[in-house]
Every structure is written in structure tokens, then in C-alpha cells.
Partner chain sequence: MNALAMLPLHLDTWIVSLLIGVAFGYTLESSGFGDARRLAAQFYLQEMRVLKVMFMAIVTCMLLIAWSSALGWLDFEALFVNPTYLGSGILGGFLLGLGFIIGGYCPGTSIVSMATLKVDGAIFVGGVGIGSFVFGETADGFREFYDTAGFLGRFTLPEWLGLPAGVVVLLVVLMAGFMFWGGEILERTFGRGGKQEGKEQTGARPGFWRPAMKGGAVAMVVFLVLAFALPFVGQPTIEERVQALDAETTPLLESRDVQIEPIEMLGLMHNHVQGSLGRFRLVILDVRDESEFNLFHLVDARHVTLDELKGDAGRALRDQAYDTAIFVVAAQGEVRSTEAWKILHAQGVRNAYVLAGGLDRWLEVFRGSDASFDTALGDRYPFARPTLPVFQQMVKAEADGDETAWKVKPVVKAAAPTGGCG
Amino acid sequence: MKEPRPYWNAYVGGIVLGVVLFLSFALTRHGLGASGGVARAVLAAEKVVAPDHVNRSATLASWAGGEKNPLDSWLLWGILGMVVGGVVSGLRGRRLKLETYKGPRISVPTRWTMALLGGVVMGFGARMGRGCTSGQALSGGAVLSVGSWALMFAIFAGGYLLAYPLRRFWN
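Stick to the form predicted in complex with the partner chain and return the structure of that chain only.
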């Protein structure tokens, strides 16, 4: 296996991402999203397993109750596209390889546990915040939503707060 190619310069990546985000707004009226697609996939599964339960809960019903099909959303197509785009970019950069990214001082199972835990916290937080880094911080940030900017700073606050206690896991 050859060495992975270097990543794009961060500023260039940001400009390209900004253009993609603008295209999303210009073509569809809304920005980008990621966590919502995952949430909708989960809802769809929940609806198949326990439709009555979904209809009884005010929150679940507002997303997937009755006739509503949680899979009928641009968010899911977006996620599918993201996987395709990720694979293509990974191939091009020679990074398509089964492995685990982790800090140098922790074991692979520890890293997996942390990834799961972080994912759960983030999945919950993304629904609480009505969006994640993509749908809120990035998309809402670009259209100058007050709530999105508040959320963005809260992300950095949360991250920096736990960074020191968790330094062993990453360094």
C-alpha cells in the first residue's frame, strides 16, 4: 500500500466547502445536514418495529407519526451522497483502508468504546440542538442565525472543557 496522499490545505478545503454550502442554499433553499439523516433512519426502523409507540409519543409522532415517512427526506439522500463522496475522496487519497484512528497511548477497544460513547452524546446533542456541526454551525452560521452562532460557540466550549481531562486519549 502506497502512502496516503496529503490532505487539502485547510483554507482551500474551507473555500470549497463554502462553495458547496452556497450551492446547497442556491439550489434547495437549505444548507447541509448529516445527523438528521441518521436520526431519520433510526426513526424509520422504530416505526417498522413499533408503529403504535411512534404514534403515541408527541416527539416521535411529530417526525414520523401517521402517514409521515421519515425516509422521505433530502437528509437521507444527502447522507448516501456523503458516503459516495467519502469513498471517492478516500480512493483518490489512498486512504480507503480498514483501520482505527486513535491516540497513540490507548488500545483499539478503548478507542471503540470512546467512539461509541461520543457518538451517543453527540446523537442526543444533535437532536437537542436541532442540528449538528453541519446543519447548525456551518449552515446556520453562514446565514447568520443567532441560534446557530450560539450553538457553535457552545460546541467549542464543550470541546475545550473536556479536552484537558481527556488528553490521555488523544496524545
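Alright, leaving the form predicted in complex with the partner chain aside, put up the form predicted on its own.
Excluded here are partners and other molecules; the one chain stands alone.
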């Protein structure tokens, strides 16, 4: 297999991301975000299993009550685009492979458990904070939303607080 191509310069990547965010606002009147799409996919499964619960909840019914289809959302196209874009990027950069990044003193199952636990906590926080890091930090931060900036400071503070006790998993 050929050598992987070098990563993009971080500044170039940031500029491209900013242009994509601007175009997202200009063309769709929405920013970027993913947690709402994941929530809608979960809600579609919930509607199959417990439709009465969906119809009784004011919040869930607004997305999927009655004849409403929770999958009829631009958010799902965004998630699909991220997955397809990631695969295409991995193929073009010659980096598409299954691997687990981990420290030398942690097993692969423990790494996956930690990743799953972290993902669940971040997913819960995303729903409580009314948006994931892409929706809050990028889209909300771009329009100077105070709540988005507060969320990002809280995420960074949490990361710094957890870095010291969890460093043994990486060293």
C-alpha cells in the first residue's frame, strides 16, 4: 500500500470549515450540527417500538407525532454527508482502515469502553445543551450566541479537569 498523504494544514482546514459553515447558513438558513440528526434517528426507532409514548410527549410529538416522519429532516442529510465525506477523504488520503488508537498501558476493549462511555456522556450533554459541539461551537459560536460560548468553555474546562486523572490511559 502507498504511503498516506500528509494531513491538511490546520489553518487551511479551519478556513475551509469556515467557508462551509458560511455557505451552510447562506444556502440552507441552518448552521452545522449532528446531534439533532442522531436524535431523530433514535426517535424513528422509538416511534416503531412505542408510538403512543411519542404521541403523548409534547417534545417528541413535535418531531414525530401522528403522521410526521422524524427522518424527514435536513440533519440526516448532513450526517450522511459527513459519513460519505469521511470515507472519501480516507480513501483519497490513503488512510481508510480499521484501527484503534490507544496508549501502551490500555487494552483495546478498555479503550473501546472508555470511548463508548465518553460518547454517551457527550451525547447526553449535547441534548441537554441543545446541540453538539459542531452545532453549538461552530454554528452558535459563529453567531456569537452566549450559550454556545458558555457550553464550549464548560467542555474545555471538563476536558482539562479529566485530563490529569485519565492520563494513565494514554501514557
